[in-house]
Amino acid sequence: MTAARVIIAGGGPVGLMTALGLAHAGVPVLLIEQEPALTIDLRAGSYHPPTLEAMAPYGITDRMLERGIKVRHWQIRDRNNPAWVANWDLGLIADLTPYPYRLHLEQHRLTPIILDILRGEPLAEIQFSARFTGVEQTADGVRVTYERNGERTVVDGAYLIGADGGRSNVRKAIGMPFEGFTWDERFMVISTSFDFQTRGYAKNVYLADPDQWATLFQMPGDVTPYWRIVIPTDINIPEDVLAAPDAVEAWLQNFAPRADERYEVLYNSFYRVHQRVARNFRSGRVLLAGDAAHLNNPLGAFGLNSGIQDAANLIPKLAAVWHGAAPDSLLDLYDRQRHTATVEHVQANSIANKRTMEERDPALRKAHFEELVHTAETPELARRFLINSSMIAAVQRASEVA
C-alpha cells in the first residue's frame, strides 16, 4: 500500500483538507509538512458558505462554530463619507446554503481541528520536519525526496499534491510557470481588542478610500472577540518604522480617536500580496491545490476559502481514479474546473475589489457607492450580488466546465 499511496507535500488547511478527505474515501495518504509543527498565520480567518459545506462531512464545520464568530450581516462602506453604507444580509441566500453567513475562525486555530480528526484516520500517515525536496514520474507513479531530521528519505506514491503555500517546492520542481504580478505595497495586519461595532461598524467592513483603505474583522479570541485590521503601507518604509508603538497608535486614533486613551495592540504583522495563478494545476502525476497554484489580495477573503474548495473538487475526482472507478483523465477535469473558478471569480473579483477600494476619482467613486447602496437596498440584486462575493458562483462556474 505504501507504493500506492498519494504523497501530500505541505501541512495547512488545504493539505491536511485534503489528506482528510482521501482517507475518509479510503486512499491511503503520506502527508509531509517541513515545519516541526502547525504554523499560526495571522492573515486568513473568514470562511465563505461553500467552504464550510465542504468541511462539514467530515465534523470540521461544526467544531469550528463551536469557537467561531457568526457574521449575518457585512459592510461595505466609504472612510470619507458616513452616507456611503451598503450593509449586506446573508440571510437572502439562507435557500442556497445551511450556512447563510460568513465565518470568522483564524486560520491557526482552523488546523489543529483538521489534524485532529485526521489523526483518527488509520489510513492517514503524518510527519512534521520532512521538507520536500523532488519527485520523479514515472509510468504508474511518482518517486519523492524528503529531508528530515538531517536524513533523505526516497518515498514512492501514485500521486503527489503540492499544498506546499505560495513559495512551493513542488510547483517549482515541476517547473509550472506562476503567472501574474505582485502588488507594490506592503500588508499590514493590526490587532486591537477595542470594540468597533461601538463606532458602528458591522463585524466584516471593507473600507474604501483612496490613500489607505483597510478591512476589519471581529475575530474569536481566548476569551473575548478581538479586532483584527488590514491596511497597505509604502514598500519603501522599514517594518520596523511602521510598527514602532506609536505608530501604529496615531494609525488607530487617527482611524477612531479615542480621547486620551491609548488602543490596546495584540499583535502586527507583515505580508506582501501577489495575484497569480500556476499555469495548469496538474502536470502527468503531480498536482498543484491551495496557494501553490494561486495566490491573490486579501479583498473578499478568496485565498483560502478557494484552496479548501480546490480540495473539496480533487478529492472525489483522485478517490475514484485511485480505486479504479473513472480514469485519469478525470483528474483534467479538476485543473480545468479550478483553473476557471479561480481566473474568472478568485481573480477578477479580487483585483476588482482592490481597485475599488482604492478608486481615487470623485466622480467614479460616488457612482460605485451609489450603485453598491441601491443594490444592497434591493432584495433581488443583493442576493445576485451576495451570490457571488460569497463564491457559491464560483463554485457553480467550476461545475459548469466539462
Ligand SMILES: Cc1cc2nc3c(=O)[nH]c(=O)nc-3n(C[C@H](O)[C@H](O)[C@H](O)COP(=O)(O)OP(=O)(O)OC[C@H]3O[C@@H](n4cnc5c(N)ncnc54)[C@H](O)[C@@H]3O)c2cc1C
Second form
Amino acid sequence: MTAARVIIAGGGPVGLMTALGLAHAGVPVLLIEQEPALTIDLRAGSYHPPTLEAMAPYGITDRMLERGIKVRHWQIRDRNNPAWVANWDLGLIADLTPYPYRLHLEQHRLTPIILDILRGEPLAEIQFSARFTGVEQTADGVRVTYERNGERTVVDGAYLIGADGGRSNVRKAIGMPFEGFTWDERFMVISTSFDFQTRGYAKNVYLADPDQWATLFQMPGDVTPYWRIVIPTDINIPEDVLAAPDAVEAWLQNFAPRADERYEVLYNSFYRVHQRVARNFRSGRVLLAGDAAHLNNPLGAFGLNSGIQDAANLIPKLAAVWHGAAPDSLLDLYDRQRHTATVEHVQANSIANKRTMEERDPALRKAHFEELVHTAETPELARRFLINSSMIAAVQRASEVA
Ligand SMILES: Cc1cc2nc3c(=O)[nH]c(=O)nc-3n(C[C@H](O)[C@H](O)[C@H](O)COP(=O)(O)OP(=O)(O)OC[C@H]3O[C@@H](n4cnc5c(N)ncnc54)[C@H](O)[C@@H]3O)c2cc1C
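Return the structure block for the form predicted in complex with the named molecule; the form predicted alone was the one displayed.
Expanding to the full complex; the earlier chain stays at the top.
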C-alpha cells in the first residue's frame, strides 16, 4: 500500500469527476464505492452551462450531447393564471458560454460516461463494493479504512476526499457539523410518456401554486423522450397511498385533463429535501465535495451542478499542491470559495425559488409574476436573470473569493 495517492470515497458523479480530473492531472487516485456497480436510481438530470464547461475538457460533455436534450427555452408560470408566463431564452447569453442551454440527461446516464473515461486513466484505481468506514489523519497523510466483501482493509493516502453523498460517512468521521434544516414535505417524482409540449409547456417548466407547485422536465429516455414531474407531498400521507396508480392518474388528470385517456406512468419515486451546508469543506487532509458538503432543494437544479463545480474548483488546486507547485494552504481557498458560492447562491436561490413557487399571498404572487414577466421581456434584465439562474454568477462569485 502506498501513501502516494489521493483516496476518494463515493463513486457518484462528483467522486467520479474528481477522480478523473486528478488522474488526468497526473495525481494517482483510489476511488472506493460502496455499491457493487454505479447506482441507477432516478435523481438529477439538468445541467447548467458552467457545469458543461467544467466537464468538456475530459470529453464528458460531448458524449452527454449525443444523448441529452438541449433546452434553450424554459418557463416560470403560474398554475392558475395562464397570463403569468415568463419565457426565458438562454440564447441571450450565447456570448458568455459555448453551451447556451440547459442540458437534460438522467444522472444515471452521466455516471457511466465518466466511469468509462476514468477507466482509461492509468493513474486511477476503482474499487466497487468498497465501503468507507473510517479515517485517521497524520501530519503527512490519511489512513483510511474500508470494508470490501466482508473484509476490512486499511490504506494510506496523502488526502481523502469525501464525495459519498448526503449521508456522508466521511463528513461524520471528521465530526463536521452539517448545518441547516429539512423541509416538511416529501417530494414525489412522477414520470410519464405524455408530451406536455402539446399543452404549451416548454421542455423545462416551473409552475407556481400555493397548494401544490410543480416542475416539469423533458428527459431523453431509452428510446423516446418522457417527462418527469416533481411535486411536494404531505409527509403524513404514506407513500403507497400517494403512489397508487389511481391517485397518480387523478393528480395528472387534474393537472392536464385528457378526455377518456389514461396517462402512461413509467415510474414514481419519493425523496426528502434538505438545506444543509458543512461548516467547512476541509478539515486537515480531508476534503468534502458534492452532496457530502451541501444539500439543497431541486428548484433551480443546483445540487448536482454545484457538486461538479466543487470538483472543478478542487481538481487544479489539489493537483498543484500534489505536484509541489502550490502550498497546502491553497486547499483552504477551495473551502472558502466553494462554501461562499454554496451559501450565497445555491442555498439562497434554491430557498428563494421554493418560497416563490409556494407563495400564498395573492398580492405578492401578482407582484412577483408581473416583475418576472417584465424581466423576461426586457433583454438586459433577462440577461442578468439568466446569468444568475444558470449558475454563471455562482462560479464567478467563487472565483472572486481570495
Ligand atoms: C433520491 C434523490 C433524488 C434526487 N433528485 C434530484 C432531482 O430531481 N433534481 C436534482 O437537481 N437533484 C436531485 N438529487 C440530488 C442529486 O442527485 C445530487 O446532488 C447528486 O447525486 C450529488 O452527487 P454526489 O456524487 O455528490 O453524491 P451521490 O450521487 O449521492 O453519490 C455518492 C456515492 O457515494 C456512495 N457512498 C455512500 N456512502 C459510501 C461509503 N461509506 N463508502 C463508499 N461509497 C459510499 C454512494 O453509493 C454513491 O454512489 C436527488 C438526490 C437524491 C438522493
